[in-house]
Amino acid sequence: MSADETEESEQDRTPSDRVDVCVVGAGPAGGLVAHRLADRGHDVVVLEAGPRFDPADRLERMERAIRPIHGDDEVWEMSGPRDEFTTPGELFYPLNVARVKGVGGSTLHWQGMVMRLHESDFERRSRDGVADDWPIAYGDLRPYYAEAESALGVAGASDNPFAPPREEPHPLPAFEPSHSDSLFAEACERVGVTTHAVPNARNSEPYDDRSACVGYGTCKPVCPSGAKYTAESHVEKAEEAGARVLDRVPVQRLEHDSAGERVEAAVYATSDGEEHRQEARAFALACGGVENPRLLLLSESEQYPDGLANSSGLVGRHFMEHLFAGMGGTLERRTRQNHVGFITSESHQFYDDPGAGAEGTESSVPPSDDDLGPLKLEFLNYAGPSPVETALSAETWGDDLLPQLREGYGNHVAMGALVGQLPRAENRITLDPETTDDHGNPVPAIYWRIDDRTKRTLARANEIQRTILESLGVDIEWTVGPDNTGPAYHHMGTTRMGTDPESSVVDPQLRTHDLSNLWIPSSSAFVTSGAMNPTLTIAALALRVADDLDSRL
């Protein structure tokens, strides 16, 4: 028996007596909810399907990440019957590359970019006549955004003229722009595009008992130094405040009372094949945009034959993603790519008005009259192969390898962009009864396609990128656009919020319309996707849910 197996077998995974709150999922939302409620004196149990990873293993995981013999899903052990899924929709969706099951959730492998949504994202119907407005406004989340930035330890600057209003500075100073950022800034100025700092959930100086970034450059999928925030931080704080955390206990279903008005228990499995019932006064479902709807659908009953909290029939529907647009090539000067493993500059100039033109001193970004969605421009710091990647795939060694390294490294440069996708009912997560997991449950089935509006916005992002790169003098060698785009791995929209129980799953407080003691703090409650990385908004919503739960317990 291995050390991990011995440790697993020795842990007590029997349920606690009925607690105040049962949190399902130990990612950022679950960790923040558990910590805040435990810190306020409530009895909290957290149930996590995956393991608790040992921080001492991070260097080994980094080696898996950079060695070509390992797949993208091997770094955090996402494979096998536990993690089966199917993608019968129009496009294949690489789900196990997009998520991590374990204490910390997907913050274990995330990039760490943490921007607030813009005010326009909450008012898409009012402003553009498409999708729906959120039942809450930016102002409702504004104080929670500030709390979330302090909780995660966000390094940022108040230099973004397009950002929504804020009253307080970021808790940590922004990272300095990279060398290639300075090259981009010169080109952007010539074409009338403003660049600014990226808010990053990684320490620019020591913060919250974590060191400053030391520059491993492998932030995604693993940060060996611990400078990048992961939700392990708040799970540990929750435990210190009295919460109990059980890992490797996948929840099989939620069971409701005889009236069908309240959840009574979360039924979870242990590795010995036993099932246990964790009872609680309230439940917080924090498993992300795919497993949240899956668990609700698996919790069907005689009273709820279509799944729990699904009287609207919308559980799993309106699945949204952010699409990637990119462009890059080589430059006849040193760009110093791969010295920094994360993005330090971006531009929100075309976010609220993606069709706007821009006038520069030498050339300009042409305007567009197309119907477009929000887009965010990014200036990458990891273009082209790193010396390690080149060396690992080379057929030569030692002195013979040096010329190849020198020729292939240091003059690449690239831009990226995230494009928002409107909610569409046909994009959905449902169950595939033909394929089952290691406990015999139907796996998630992903139906996903990209609509014409999103494709137009991707083309618009490419148009702006080309203008900037040509001004910089880049020999453009590759483009990711409407015909070869892919997801940014942000799952949203599958238990959407609203005031009408017929057109939404949760109310503005993220409590389900159907069950009075079930909350869903997650990006699955997003009404629209925006084009900003979603974790800061998830964190803000989680803290708001925790306050609501605290006031009701």
The other form holds:
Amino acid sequence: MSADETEESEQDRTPSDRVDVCVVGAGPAGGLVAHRLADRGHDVVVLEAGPRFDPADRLERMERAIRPIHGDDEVWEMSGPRDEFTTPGELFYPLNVARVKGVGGSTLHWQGMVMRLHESDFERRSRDGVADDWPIAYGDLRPYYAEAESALGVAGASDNPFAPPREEPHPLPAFEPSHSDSLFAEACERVGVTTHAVPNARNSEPYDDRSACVGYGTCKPVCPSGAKYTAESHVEKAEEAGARVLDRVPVQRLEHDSAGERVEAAVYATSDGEEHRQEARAFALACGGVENPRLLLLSESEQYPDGLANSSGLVGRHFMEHLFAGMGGTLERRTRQNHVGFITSESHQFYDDPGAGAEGTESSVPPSDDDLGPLKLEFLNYAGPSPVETALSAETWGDDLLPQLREGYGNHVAMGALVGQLPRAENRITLDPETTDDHGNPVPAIYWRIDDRTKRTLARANEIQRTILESLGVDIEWTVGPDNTGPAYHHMGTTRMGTDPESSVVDPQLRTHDLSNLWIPSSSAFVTSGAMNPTLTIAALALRVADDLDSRL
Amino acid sequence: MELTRRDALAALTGTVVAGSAGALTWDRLDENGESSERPTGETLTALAEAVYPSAVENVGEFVETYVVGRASERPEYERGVAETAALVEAYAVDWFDAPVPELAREERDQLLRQLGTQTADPDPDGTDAERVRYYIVNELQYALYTSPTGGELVGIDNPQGHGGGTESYRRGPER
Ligand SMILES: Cc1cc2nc3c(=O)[nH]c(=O)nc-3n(C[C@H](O)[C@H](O)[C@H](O)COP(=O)(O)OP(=O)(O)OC[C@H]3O[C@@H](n4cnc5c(N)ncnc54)[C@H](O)[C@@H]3O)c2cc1C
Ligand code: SF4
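Which structure goes with the form predicted in complex with its partner chain, now that we have seen the form predicted alone?
Now the complete complex, all chains and molecules, led by this one.
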């Protein structure tokens, strides 16, 4: 069932005549740009490095996710020479579990939590004196956030007192809170923490020709029912509107005109080793936060010896992630975990003011005057082992196993948190000439470390988590904090946005300063990371880019 | 706890099977199996009785529906499971002088342990023990514990891998 083993379709992969727009990458950013532009009558070609995964195989992929023989990267076949990378930086970065290549991009694997950034995220320098302000404000993205929520089909409620202002309700009703959410809500009240619904790009009722969630519980890395949004949906819509989509055609480099002012063609490879040139009036680079800078660096030329669109020297720099903080344990009551694979309650109370204290009916969260970044708290619905996974790796079976399964399941709870990282120039994606991919191109090298402010914020998240879990009476068994944290797989910051060509790669419309017909709709344009999952903002930016392009074509 | 045909179909997660459910009997599999003198179904059912907790009833029909349902969809799997069943049969005759279905439940359990299956990593292309772990023990465990009845046995009415809707996660334990 490997997508590589399935017969590669006899699709014609020769280039189209010069089109209006060539979109590189078929994740959510590329899918949304392609759909909107094709829908407005423009001639669009999408070039995607990975395969088109057959929806009929989803149940088998779900089984791969559950059965222990398969690693995390195998569900979507992320391995081998195509996906090589190196991590010479201080921390190892697990790139191939942090992305997917194929039509749909990383949304094939993603969890599907989608929230708007806060107004404060656009003003980090003005408010906290760190990092930089974005050249756009929340208000500029606000209408696009609403459009993105409709496009992705977000199930959400307007019960979040900490969320930025919104005019319209979410397109789908929120998922009801879980049983364990209700336990948490009581404990949170006792310590003064408010909980609210999570906006999910997951159908709570049928939407956009996709079914409602049926509770397979394996959302990440695969939803067999189609209830979880994947960008396959917009890629298909783009095709219905007339776009041409080529899969398995990794773009090798972008070529510019003799003046170095416009991109002329995307040069892509096909599996027979041929190279082809797709020409277009405009280009949208939508390969995600790691491959966007890599492709620009691979496209070096005489005019751009340090990489295309890299007059600033900043392509690949300011790589940011969200870091995870978590804590969990057991209760002396049934908590009913692992029925679904997504989260239904969280708290953004400490987002804008992470050091603020809280006063509850019985106890309190102590305030902190540390210098901290934004954080958000999550209440998990999949704490503790899943019985089927335990059974599959157990060293026994039959009547010996059953009591172990019963003992191991039923009493777990856990909390998570995301913390944003400051943009730092030394955290970066470069090329590693020592290692090459299946086409002989240098692979991405990831230099990554975590700064002290981020570590302090992780410790603060742990402090709040401990207060809540103790109030709930949890016997705390594990903690993920500053010293053993890991990334949330959100790649940001590597082609940052700004008004000054010296200190940014793209302008506020996400057009590169150097090349007048190259746009980069992506989290790679984020100036700061916030602590909210990035994809709704990526989608909003992509729709805004599509409008801008539409008006210029 | 009685396993039902519905459980087996649920564990199969209803792929094609819904349409062809009537035909999911061992003869469909044995017609194609060339590798063994003993029908694969008899071996698998007998082993399932050892791998499943004794509280589980109606193992035969459950395993038949599940395994045949899978096999009829995937020729590679069908070959793998038939060959692995034949391999276990050969060990049974070597070590216990009798085919698997004629062994006592404890002997079947012992046979699997003697093979080293408890600690073997599941691998369809691995050693004998690894293949038995993959094609027989884990295959049967996956079928049982992603089905509603298997989940219920442990205390989760909508186990991972089963599309049991979005109501159970909201219910308290008392219901
Ligand atoms: C496990 C996991 C969980 C996540 N959970 C969440 C979540 O809950 N909420 C959230 O907001 N975000 C989440 N994310 C992040 C989210 O998936 C990404 O933010 C989003 O998919 C990025 O969209 P994109 O279109 O910019 O890039 P991608 O989705 O990465 O798509 C880029 C596409 O470009 C293609 N490409 C790359 N290079 C080339 C080339 N040279 N030529 C042609 N094509 C190329 C790739 O194959 C890929 O298909 C998660 C990610 C992971 C991995
Ligand atoms: S729980 Fe997740 S995997 Fe299951 S149907 Fe719902 S969205 Fe899909």
